[in-house]
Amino acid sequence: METNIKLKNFSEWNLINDSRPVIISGPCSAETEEQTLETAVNLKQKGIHIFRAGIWKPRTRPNSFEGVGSVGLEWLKLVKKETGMLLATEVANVKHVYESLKAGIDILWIGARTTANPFAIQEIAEALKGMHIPVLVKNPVNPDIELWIGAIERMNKAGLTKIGAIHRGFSTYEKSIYRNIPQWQIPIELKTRIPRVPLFCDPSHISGNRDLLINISQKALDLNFDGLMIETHPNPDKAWSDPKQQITPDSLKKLINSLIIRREIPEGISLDTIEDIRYKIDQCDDELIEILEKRMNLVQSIGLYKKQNKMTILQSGRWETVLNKSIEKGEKKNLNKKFISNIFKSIHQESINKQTKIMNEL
């Protein structure tokens, strides 16, 4: 379902250079005047025309570095009047907005963190009334899809057009090779209810390793992102903040030479073949909706019979024979073993919730 959101399109934004994919880039924190300036004049010799800068810092802990504070500001100002590089930073509560306005700052990011609190949300959306800045807002940190839209909503009505979204990932207990687990469907969602925002993925805060950040720019080009938005630092391994997802200017420079950019519909491409192979997709989805419509039924008549025979919904060691069985004649034809679980477990809770429904009725 689309939202009543009304944003411009990514191309009425007027960046310095708005190719696909932007590049925003910059180190984690702005540690000193030095390495923000010197971060900053590497890049612009690399082509950037985006500087990022975290000025203060959220952390989970009281005792982490939580950013210069306003100082770095004043180095941001440098930045620009050096290179002539948009400047882009994080804000999290009004005093952050305002001393941003005022030093200049021509994009505004929102954190996970800030995303998840309406209240906050709010209150950045007030400060920002009949502003024409863009302001990015990440997801966030729990998949809650709802979250990033309703903070993209409070920005939308307070009059706010150029609005994007960052997709930087998702908190886990799950051990897994991230940091912050992608998710990707969610980011699909988001662009599917909202077709006209701006997609940036944030590879260095999915993948808190920068030996996994060019698998993951690459997925989301392939995604069709506008951008990214990947963390730099003269020296990495001695950042302040955050240094195994750090790259030097040099390693982001390779990195983006490596990316295949593929286009929705490349010119001169005749979409004859891929229209026919659709058209065979959209038979299968048919069949498949026939065959699920003709499972329920059958449900239903499981559910009556248990009904009338007082038996319970969850019939454990039959479940189990079902899932192992359909999950070991997908692997024999080349299925993923969690699409088939994630599948038919989806199938099972349906019949539940339908089970139950005539257990109920009167």
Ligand code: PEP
Given for the second form:
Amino acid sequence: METNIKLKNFSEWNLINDSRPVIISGPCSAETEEQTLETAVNLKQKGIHIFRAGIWKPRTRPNSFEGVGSVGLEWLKLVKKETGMLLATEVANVKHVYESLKAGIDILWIGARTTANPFAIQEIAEALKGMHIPVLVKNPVNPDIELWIGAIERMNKAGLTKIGAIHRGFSTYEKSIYRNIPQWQIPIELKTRIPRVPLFCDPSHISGNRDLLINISQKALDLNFDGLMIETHPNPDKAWSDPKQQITPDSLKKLINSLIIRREIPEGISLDTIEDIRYKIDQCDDELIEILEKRMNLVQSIGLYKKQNKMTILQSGRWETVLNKSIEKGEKKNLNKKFISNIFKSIHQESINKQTKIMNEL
Ligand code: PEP
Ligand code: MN
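Can I get the form predicted together with ligand PEP as well, since the one above is the form predicted alone?
Below is the entire complex, every chain and molecule, led by the chain shown above.
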């Protein structure tokens, strides 16, 4: 579905003139005035200009620490006074919005559980009508791109144009090395459908631990994300929320220094070589389409034959042979097993759809 979303690029937000990647960092939660200030002062010394801290924490289960509440806003005001950093916090309802605006918060973010709820999003959007504050919308907990786009759309309809998106991964019932699986194709599709949306990655909530942070951050940069939101704490193991995934400001600095910054088109580069490779890739893609057309024409013939001879569409033995032989051939040519299996499953599904249509035609 088309979107009618009109946004400003990150550079048009006129917030900071940091080069890519923009880093937003700070604790999962503001816990005490000391912890909040200590983290901010340390981050500022490391060259970070945007400070995040959760004041109200939407927790999955009750009885866990649910944030310090409004008193934390006083600590954030102190952070601004002492360091001059820009402040970002999460809002989940209208009360949070009003209190944050009153406290001079510079950037609001919408948490994953809130994005999944259009009623809450609509109320927040209406409370922000006529404001120019930047809002970062996290992806919903479930892998539903329409919900994510819908939330951005509701904010935009309320007149906001500085709207960014934060990719923080998606919940899954299955066990995974990630706390929230990245499903990179979803933020990529978001960027395709809303090209101007500034895109941030939150590797902390994707990984759920410290070990995967670098890999996820590098991957986000290689996919041309504009920035990263990473949780930091002076004493991560003692954090009141998300202790396993937080790192010290020192470790954050090391992480940033180890990232390789690649650009879509680096300055001074000649495009001749890449254009030549792209030309060949386009030729391959054309050939693929022609082969698929040829294959589907054969499916048409076999469908008619099966219909005339009252044969079932699915011939399990045959499908197994086709899949296994293709995987085997692919492996000999260094093609990933899962990749080949996905392609052939998709071709087989289309072939079944086509044959079903033929069977049902009068
Ligand atoms: C957070 O940023 O601390 C947070 C609660 O994030 P999410 O909404 O992504 O779970
Ligand atoms: Mn957190």
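Every value quoted in this text rests on a predicted model; they were computed, and no experiment measured them. In this text, rigid core is short for the largest set of C-alphas that superpose within 1.5 Å between two forms. Numbering follows the first chain given and starts at 1.
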Check your understanding: If you line up the core, does Gln300 shift 2 angstroms or more at its C-alpha between these two forms?
Key -> yes
Review point. If you line up the core, does Gly317 shift 2 angstroms or more at its C-alpha between these two forms?
Key: yes
